[in-house]
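The data below hold one chain only, encoded as structure tokens and taken in the form predicted on its own.
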Amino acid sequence: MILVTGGAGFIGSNLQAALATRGEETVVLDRLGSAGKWRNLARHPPSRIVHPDRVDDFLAADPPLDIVFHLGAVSTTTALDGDLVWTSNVGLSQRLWSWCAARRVRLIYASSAATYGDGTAGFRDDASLAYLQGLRPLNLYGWSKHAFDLWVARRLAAGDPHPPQWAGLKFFNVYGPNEYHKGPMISVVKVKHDEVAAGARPRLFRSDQADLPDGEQKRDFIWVGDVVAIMLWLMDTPAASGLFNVGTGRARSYRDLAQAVCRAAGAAAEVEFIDMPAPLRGQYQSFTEARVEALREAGYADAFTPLEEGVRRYVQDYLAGPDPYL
């Protein structure tokens, strides 16, 4: 029996249908709420779903576990409410690993690019303690997520109990089918589409950085189908244990972003360059890009999603369609 919490949301659902489509049990740990968010299981429902309130008493009974994959999150990355955010994004995540340690049950746990803050101490993903410490998130959901991998690496280094299998995923900007009850967090691709399919031009936020030129802006997209081939690798893999990256690999430009959406939609590759608003700046990431050696000395040898075909394969096989859900 796999526990998927978040299996309801955008990656998590992604990987639900994966395992589905494995014949895997599956128990889902989400809130469906009333916005249609059932939609993104429809056509792989779980076994069973489980209201996050009721996480305790759920572990509390011992359920047969093989395995958690912990991607359920305060994801916004302009959350004000700190107490939410780290009870939801820290508290939780230390009782899972607790369960899982006591009950040698393998843990895979989303953490995020946020924790590299501006990029300049680098996007290496290394767990030790020493570089750790010197990272410095922009924003209260990159430091919550921070603040757990600083507390795993604490656990390791003295020694602590800790699950047979447990790695940490630093996702990079993740896309793909399943992400519309995101709101303002869903992903550019998405948000390009709608303004290419309205007729409008695709517009980009104007550089907050006097040397930046508008539109170079870079960040490492990674389509939603490469994330999760590597949980399932992982999983797979019980040996691979520690902190990955998990992006491409190669940083690319929010206007190749836009210029791959109108292609994809058969429009004329024109860009709009609008304001930064006032929340974003000073918080925004203008440079990300994922070291992925660690990944791959750890044994995973897939190649990953090309942008152009990424953006393509969302826009015409879902996006432009009746039903986007995968």
Ligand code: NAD
Given for the second form:
Amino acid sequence: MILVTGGAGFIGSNLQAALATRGEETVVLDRLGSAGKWRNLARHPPSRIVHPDRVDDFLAADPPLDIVFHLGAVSTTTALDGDLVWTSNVGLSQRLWSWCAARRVRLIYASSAATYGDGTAGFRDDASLAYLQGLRPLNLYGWSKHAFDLWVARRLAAGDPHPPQWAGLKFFNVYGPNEYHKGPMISVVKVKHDEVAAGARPRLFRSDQADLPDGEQKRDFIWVGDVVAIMLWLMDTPAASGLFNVGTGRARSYRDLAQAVCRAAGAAAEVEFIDMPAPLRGQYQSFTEARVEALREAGYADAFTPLEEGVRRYVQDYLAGPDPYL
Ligand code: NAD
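Switch from the form predicted on its own to the form predicted in complex with the ligand and print that structure.
The next block holds the full complex; its first chain is the one shown before.
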């Protein structure tokens, strides 16, 4: 049996679909809520859904889990409620780590590229305490993910018990179907597609840095299918443990992304620029690019889906159709 926390969310439901297709029995720990997240699971429902308030009861019953995929979190990069973010993103992660370590259950958890802050310390998925201590996340969300990575590094350095396989995944910018509940956190691909579908030109934020031209802010955008493939590979490769960047290894500009959306939707590839909202200025990552050597050295050999192909698939197979869900 497999536990997927956050399994009703974007990445979690894509993983849930893949596990269900493989015939695995899964339990989802998440809130379905009233924003239509049930649709993320409609085609591939799990055996059971446990509400986060009941996690202690669920774990106390000693469920026969083989592996935990821990994706549940407050995923909003603009979150301000520090108590909620700490409890959800750090407290629950610590609880699951300790439970998995004691029961010898494998744990794959979501960290984030937001832990790298403005990127001045690089994008190395180095799990050493010394390197991690040099990272400076720009917001509460990134800090919460970083705080758990650090907690793990301290426990490992102290020789404390750990899950028999553990992997922290620093997801970069993931895009693909089943993200429609995410409100302002929805991927730029979906936002730009909505603009183009409404007959407008896609709008991009002007650069907030004098030496960076508008539209040339770059991120490592990764197709959700590649993210799921990496998680399944980890499940099939119990010897692989560590902190892994999950990006393509190639930063692409927002301009490239917007133009790819236009082409996939059959529209003219013309972009318009608007001012960056005040809350984002100075907190905005203008460049992210995963170093993927750790994943490659661990043996993951599949190619990543190029941006143009992932965008084409997302737009034509999901967003432009009558039912955009996986
Ligand atoms: P999402 O918001 O769609 O999914 C997260 C899910 O976690 C939600 O369904 C939410 O209800 C659930 N959740 C919140 N608190 C919980 C709790 N205490 N217990 C159980 N579930 C809880 O976000 P997502 O994009 O699917 O992100 C999945 C994971 O990947 C998150 O940990 C997120 O921080 C991380 N991540 C995502 C991206 C991305 O580009 N989407 C990038 C970096 C990291």
